[in-house]
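As structure tokens, one chain now follows by itself in the form predicted alone.
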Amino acid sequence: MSRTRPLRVCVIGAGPRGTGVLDRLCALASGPVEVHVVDPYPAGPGRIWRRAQPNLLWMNSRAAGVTPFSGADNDVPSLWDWARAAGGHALARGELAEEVGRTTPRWFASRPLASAYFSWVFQRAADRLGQVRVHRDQAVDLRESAEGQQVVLASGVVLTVDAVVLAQGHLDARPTPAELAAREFADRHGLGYLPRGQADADALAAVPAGEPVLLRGLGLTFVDTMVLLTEGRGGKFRRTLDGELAYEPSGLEPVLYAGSRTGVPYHAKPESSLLAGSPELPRYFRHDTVPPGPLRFREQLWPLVCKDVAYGHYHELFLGHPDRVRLSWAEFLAGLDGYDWASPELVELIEAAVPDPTDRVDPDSWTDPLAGRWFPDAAEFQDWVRDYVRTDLHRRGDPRWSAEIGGLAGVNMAVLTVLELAGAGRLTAESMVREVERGFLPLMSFLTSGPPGRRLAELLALAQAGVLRFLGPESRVRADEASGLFVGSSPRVPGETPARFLIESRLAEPDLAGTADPLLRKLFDRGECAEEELSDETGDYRTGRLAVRPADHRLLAADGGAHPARFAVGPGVGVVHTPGVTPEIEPFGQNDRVARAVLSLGS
């Protein structure tokens, strides 16, 4: 590249990940850099956080914890710090003034407020860098040329640059055969069907009022869908004399019948804090305590995870609530250190030291909250779920149950250790894909990445009002040709629910081969990018994510070669499975690596 002109960079994707890359380019550039940012949605928030959404949709992190751009030598404030300083003052006279005035460090910002924050971060970086051009367009192809990388836009514009960073964020997927069959059935019988993806107010407008609607998925996408179909249609929540939330229907709501594998919603975000201080973790699950050789998560690592969870839980119980135990912490810890997880000796110790079973922790029960439960009728199951949600809200919000927060500290530390072991190549390919990515990590999201407590309180109020009902665990939906309807059911709850509308209230899993993104689809079909594949003596396993070289996030082709001028970051990118390379887990670190590698092309 000639040194007489700026380094030319194209960032495809203008959401928080693309904004993070731009911010690091700005911070690290020592010479002239010209950046083109391509996204059909607004620069900064991108599609997910764009401002043109109802303020009923919230972020899932507290304002003080929204720090995707924070790291070494970086002065980008958190959303909370921004809202109370210059950014908030600028909004004080606008439509977001009321929310800015109510924002606290523990506030869950609305998507419009998050959009304003991400827009501010983007513009701040663009102003500092100087040469940034935004293209409200979609990248549909990427080609090699003698002049550099050619980014082809849907409008026909071709951008020639020296480096390209793919930062499209969460990608839509093409319909699976099962989804195509559901769509065909719906079209043939005059029914409604919405595929996997983010909750969208415009698409949900087609859902009829007053009718049963089936929803597959009880995670965060379900919560957003629930909000838009109830409060978003004019329903109101109010406090009763006993402090509980009650729902007053508008009459425009459908009747929601929701199901999933577990049959229950995600756990609420914790509201209480530790009384005894942070436990010193990890204690049992560390690099130097795992067995030698290739590791199998469920058999060899899960017992150590459980012991760390137990350590965090009982550290808080014994030191924060000593009136509820019968041994000193030192006596109990000696046994916990010495006994294997689930051994008869440890079980006996816990039963003797912790008399109330509700004060004990059993991570083995987390994977299936309804294990072994069968219900005689749907009404009894509805009662059980309402009690389950009510108990979860109580235990996540009342300081009396702060031991649960200690256990979650063990969970969070275990996730980091697992990813570090994966980065060191210690887990077998089969265990990494089947046990960690399809088991442990989704379980951790279920436990620690659930909605704010307020949302579960609203869910409970909707269930008590009869607007929301639960299908049961292992729920399934079939297309019934005889009736021309979708029919929902659970093998553990009697009865079936027919409906004229089915919503896939969940996101698509990473699936590069099935992506709906036209640029990635072309690159994949030509072998210019590849799915991440884990291979060893246990077999070959594809993760569905885009393969990159962990050291610098350079795009890997089907033949394994790293492209010198193409990079990728984001949730659909695989980065933690190469032995000998320390994995970078946090977005800031990944953005920093990419920015340094891109800028090295201009040196």
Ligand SMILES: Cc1cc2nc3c(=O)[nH]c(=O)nc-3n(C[C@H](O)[C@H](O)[C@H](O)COP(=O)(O)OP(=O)(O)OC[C@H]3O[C@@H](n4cnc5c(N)ncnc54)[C@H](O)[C@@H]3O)c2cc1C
Second form
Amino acid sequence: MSRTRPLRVCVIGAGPRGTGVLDRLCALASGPVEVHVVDPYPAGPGRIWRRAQPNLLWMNSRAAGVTPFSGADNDVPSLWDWARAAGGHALARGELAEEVGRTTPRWFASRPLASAYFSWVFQRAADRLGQVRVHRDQAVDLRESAEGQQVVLASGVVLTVDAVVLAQGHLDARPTPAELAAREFADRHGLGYLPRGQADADALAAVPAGEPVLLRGLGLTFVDTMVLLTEGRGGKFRRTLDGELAYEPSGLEPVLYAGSRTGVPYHAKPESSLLAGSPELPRYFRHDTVPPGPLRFREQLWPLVCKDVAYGHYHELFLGHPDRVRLSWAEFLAGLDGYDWASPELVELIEAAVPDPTDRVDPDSWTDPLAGRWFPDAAEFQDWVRDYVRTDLHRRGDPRWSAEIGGLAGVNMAVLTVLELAGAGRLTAESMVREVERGFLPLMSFLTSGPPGRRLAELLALAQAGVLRFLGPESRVRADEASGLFVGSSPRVPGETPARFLIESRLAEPDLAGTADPLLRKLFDRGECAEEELSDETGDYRTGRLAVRPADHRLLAADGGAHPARFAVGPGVGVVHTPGVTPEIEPFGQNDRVARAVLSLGS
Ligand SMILES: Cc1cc2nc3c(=O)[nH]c(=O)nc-3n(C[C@H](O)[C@H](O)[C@H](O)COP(=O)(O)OP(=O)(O)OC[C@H]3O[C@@H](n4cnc5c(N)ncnc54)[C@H](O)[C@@H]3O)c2cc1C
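Let's see the other form, the form predicted in complex with this ligand, since the form predicted alone is already up.
Below is the entire complex, every chain and molecule, led by the chain shown above.
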């Protein structure tokens, strides 16, 4: 049946993923297509990258690596390419002129500059397609009708279309019972409480100056929060004569007491590069080296991951720093090839070949940097964390420690291989959810997706100035009825910290059943969408993500049926667990699949 009118598509969510789908729609469309884009935030940057944010907040990716849709066939210029061409011209006289002029491939762009870039990418795609209409509104429902899919907006407008793509990104979650209890406790005692979510300058204005505030989470949301509560309140960083950063308080900042499971911040982004060139990875952890049958990550794959990490690390050490080893690379490699990870033979080989223990790599120690450590008092723990951060900055920035970068190459490769195996349905459900989703992937973020080194230098300066303190590993916060205060502590560091304000400085985990989004809530309650659930003989495991059909990202209903006209992409969508389907883990490829499936509705 040929159409007499354009194919009508509605993309809900206009962040980088919605923009990516739009880009593929315009690249692949052979007939007329009319696209409605719905988002209360500006189209392109969306909520996370909206321009109305302080330029004190940065991206955590370097300009040369920022593109809305990573993937081999992506033809959209990176932020760096844009900044030195179209972006540079467009922003030459505005408030971002200075920053765009200073941008290099290794630059960490401010959120406002990233916003300008994502806006440009969106406009580029919209101009190519022609018929794109932006609705600065929230989608609150999606209904079937004889005319097509009806997208209901908060304003009451109803859009009738042939296909709907959900690209809603990181969703706010409804408060958990523990958060409700914390909120209720705070209200009853006149305390302050901020739930999980992106750091928000307006909400943080309520944090009082000069008194302790507790923070749960030491990842990227913590870094944003830290910046807004210190430099954002007028404090200044300056370089001392010995080259370190020092912090001059404005007097308006609170005293931050931060804790998490590990007790330490994420590792800094590496600054140095490899002297010996890229190691050829993967070497040990490949599709053809894993055992047959359902796989358990920790037991069967982790030892192979460790060997690839060791390969990347020692390749760089032996070839980039040969004065620090006692064997030739060929001799060492023969042993690494032949021995199992953690076998006595391999341990002996490493000890003999690499005399300085600080030149060795031990991935098994990464999950718990404070393993087995107990501190006699809080002051000693503060010293320990400052040393730890200083060492991390040094090792991530000084070419002397470039072997560490080689090890990270092994880590990054392992993530891809794990996701591919997961996508091919090779891991057991239990291992996928418990060991990969909750263990390996967060560990990888901790190691490789941390903040720019400058942020850790600032963190160190704040800690030196007494504006930031660390609670300790396995930190907890309890609501103390006797004092009417929140109290932070760690089982491994003596002492307690009472405070009148508690900030959950981390994002909500994907949790479709607990989402605060009105559209998904309605679809979920009516059984028109479902949570991804993995099963094996040990039980059923929820990932909290939206279930879609991996082949084309069609939305799956609670009864398992794929909707012909509804699709979903993005971080809240689970697509990686179906045996027999070639997994697509790059956003570009996923957007491409969705765009092709959407356009096929018009043919
Ligand atoms: C604070 C933060 C910092 C980050 N920093 C980096 C970084 O430096 N580098 C990096 O590579 N990644 C970073 N990320 C990861 C981030 O996931 C991606 O950069 C990217 O933003 C994801 O794009 P998205 O479009 O899927 O989601 P989002 O960017 O979250 O966009 C989704 C959009 O959907 C809209 N939406 C949701 N529900 C509705 C609805 N019902 N109706 C209408 N619109 C709706 C939202 O308003 C939002 O604009 C960061 C994430 C966060 C939270």
